[in-house]
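Form predicted on its own, single chain, as structure tokens, below.
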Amino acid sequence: MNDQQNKHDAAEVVVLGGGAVGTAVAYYLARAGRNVALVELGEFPWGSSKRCDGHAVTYDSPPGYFSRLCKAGLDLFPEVAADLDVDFDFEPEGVGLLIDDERDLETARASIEGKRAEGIEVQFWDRAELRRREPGVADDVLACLNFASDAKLNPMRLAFGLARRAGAYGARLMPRTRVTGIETRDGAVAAVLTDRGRIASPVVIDACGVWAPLIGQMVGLTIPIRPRQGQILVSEKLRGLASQSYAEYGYLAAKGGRKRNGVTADMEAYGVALVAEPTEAGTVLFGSSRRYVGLDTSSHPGVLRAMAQRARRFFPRLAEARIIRCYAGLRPATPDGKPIISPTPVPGFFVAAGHEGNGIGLSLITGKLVAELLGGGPTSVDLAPLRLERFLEPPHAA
């Protein structure tokens, strides 16, 4: 990789954060010919992108603006995969939403046409069809909404490949570099200060995920992002358990913090809902959970137990399977669950963070939108619902 010891002290744009979002922003800017420096405290990738499953999906939002944004993000992956020299295992094999509550059937059916109108390929499998396709699913699961174009990928290889290609397009890659401050002049961004020197630049992109608020404080901004912990279980090799990834329909309620029926008190308290992702190695990743515990990435036995119980409810065979590993990561969460892709009241300071569990799937569209935003022309997606000012009181004030 292009790992220079800050030979140059200036850049047109400095991107802070080397996860999937930050590397995507650097990639699109460098591809457009911008002089970019990409700064990361650790390696490429780091942070949330190193501790998550890898999905680019449309299943986890109702028809509407955010669903269309996810679809726009998903559509970019084949083009970018062809441009990178790192295979990040992009596989549009589909993701199914398993329905085990009759009260959800009507809502699920009603969403199909809305999703199809957005160009999203979705199918309804009744119980017989689901059993034919997935004999390992519990007999009393009623149906499945299958999102045939939703995909899985390797998030670490994605971020590494984006950084590497950004470097090939001319970006300066600066891993193992700590940001110590942001210098302003007449209220506008003037330079980024690091432990490897000063980088003069009129534009800074804060793509630091759960650490974005710390960067915002350097210019006097409050960025309302909190780390939301999620844990993952990894099974032993379980060939034939499932042919693709699945989530339960109740995942949509858990994601929004809504009450659900048929779950234990621990599942409710920890925001536990099934997500299952078979890997190429034959193991299966299981989630999910949602807790606000600061920057804690340690595993919690009670959360893991509730996740395992929920997974067995949908895949009974797991009762005899062994868990070989577990880990936790942090999602950058905003109060309304949508990312911030936005200029700010500080001229030259932009935010591209707060994607929570959709950071991998929205990484490429975020990079493209930031490049368009800096280009001064119209953006391919309306950014009004994602602007930072929706959280500022009074509007436009830090």
Given for the second form:
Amino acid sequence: MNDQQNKHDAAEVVVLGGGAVGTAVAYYLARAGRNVALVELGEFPWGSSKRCDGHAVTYDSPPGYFSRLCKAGLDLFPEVAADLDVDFDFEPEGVGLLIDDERDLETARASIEGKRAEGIEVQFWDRAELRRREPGVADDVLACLNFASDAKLNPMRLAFGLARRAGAYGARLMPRTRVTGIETRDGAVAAVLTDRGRIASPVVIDACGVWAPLIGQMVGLTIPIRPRQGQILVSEKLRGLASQSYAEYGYLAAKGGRKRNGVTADMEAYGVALVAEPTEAGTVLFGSSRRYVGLDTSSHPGVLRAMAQRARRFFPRLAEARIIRCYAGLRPATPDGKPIISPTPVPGFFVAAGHEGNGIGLSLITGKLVAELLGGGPTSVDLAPLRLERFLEPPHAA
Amino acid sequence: MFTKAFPDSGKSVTLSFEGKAITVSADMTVAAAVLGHGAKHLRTTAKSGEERAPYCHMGVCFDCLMEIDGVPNQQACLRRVEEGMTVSRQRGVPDLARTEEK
Ligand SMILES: Cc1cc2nc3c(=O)[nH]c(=O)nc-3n(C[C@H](O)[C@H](O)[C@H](O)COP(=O)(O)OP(=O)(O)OC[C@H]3O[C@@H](n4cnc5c(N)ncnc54)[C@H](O)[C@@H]3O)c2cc1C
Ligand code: FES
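Instead of the form predicted on its own shown above, give the structure for the form predicted in complex with the partner chain, please.
Below is the whole assembly, all chains and molecules, this chain first.
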């Protein structure tokens, strides 16, 4: 093989996948002066990052490592918003967790201190306060834990803006280009093969979300990511439904196995829990569902019905509103729910994927950490819990 | 190039558009009727208040929203005109809190 490549056919780093994660990785690398190419089979974005909600949040994890990672990720948005020339509608207006079960009041209150200790702004709204702030919420909702700094944004504009700014910093953007193979030499990454030619490079970042395992296979690696489908309903444009984003507290509690009030067998089977997000455009997005159905992104009437019922339980006025669209996307889920941001046994091959339901919120911190990792210095967050090896070496039985 | 949305009945109907009576063929959509009577826009947007007119005429773009017989956010391109209909522009987005008080 020939190292005298045309310089256009070579890069210091090739990022694979142009979703929120891949574009953020390319952005931070290009900003740090790296010679980087970003390869995406569609446009920026094309996969999960254009079929999701737009929450960048801290509410959905108990205090601890992952919660702090989410906070670190959220904190990066204002600075990047100022640096991009695309406005991605970043609004840190808060996300409320609605509580409708007496038994949750105590645990909810108890969780506040731990989150506050991590610098996260949490408020407890009792029933009167909640009704005052959100008159459209059902009468029997008891309280709300409001994560006052949690944010929403437009994920499509985010990924598009990151790619564009990465390009301005010198990254080579390669939309409409499919990765078909990875060439190795003496076991280490040597080049990326695409349907538009070969790019010689010693470093590859696999940021292909639910497709990351297919890229991993090209170098013989098993990357344990499964697509976890989620569906969304979109309301007509209106006011008076929800003035900010909400989710249901009971769903987090239900992970412990307890049954939620008013949950039907369908809701249980489809993993349905309320998520409401009023968008900048005036529509309101309603989710959520969680199912393992392969790469299927078709809408399922039974799931949509269960989601609509769940949403009406918390926002009865939805009965008056029309639904104008629906769509489904795929969360890249790992066995322990945390992403993989990691080198691998294959020298030069890195993984930045598996962010499940937090890939938008964690996009920037992932980009920053990958840039630090490749820089060789210490990373600003300990990456040990996110290493691929945690899945490769099963712990020995005691 | 243009054909009527519904078969020719030879009839006409009178409806109210922004408080003004207009008489049109009974075989058209509300969108076509008000455009034919010189309306340049059917709604204004929520954020900037910009004027919008029908774009797709087939139910996809939601740029033809009007208030029809008191019901907000109706797609004027999908509704056939009817005798006595009251039609006005959709100004910004409707407020569910307000309709609840009614
Ligand atoms: C219904 C729903 C709601 C969600 N809501 C939120 C939310 O509110 N907040 C949040 O943080 N997260 C949310 N998520 C999760 C979020 O969507 C994902 O975590 C995130 O989009 C993953 O980004 P990614 O860049 O890793 O993957 P993707 O956006 O899927 O990017 C991977 C890219 O790789 C490309 N690719 C694949 N194979 C190849 C190949 N061979 N060659 C070249 N390119 C290739 C694909 O085209 C794709 O564009 C939600 C998910 C769903 C389904
Ligand atoms: S003109 Fe497009 S929906 Fe009516």
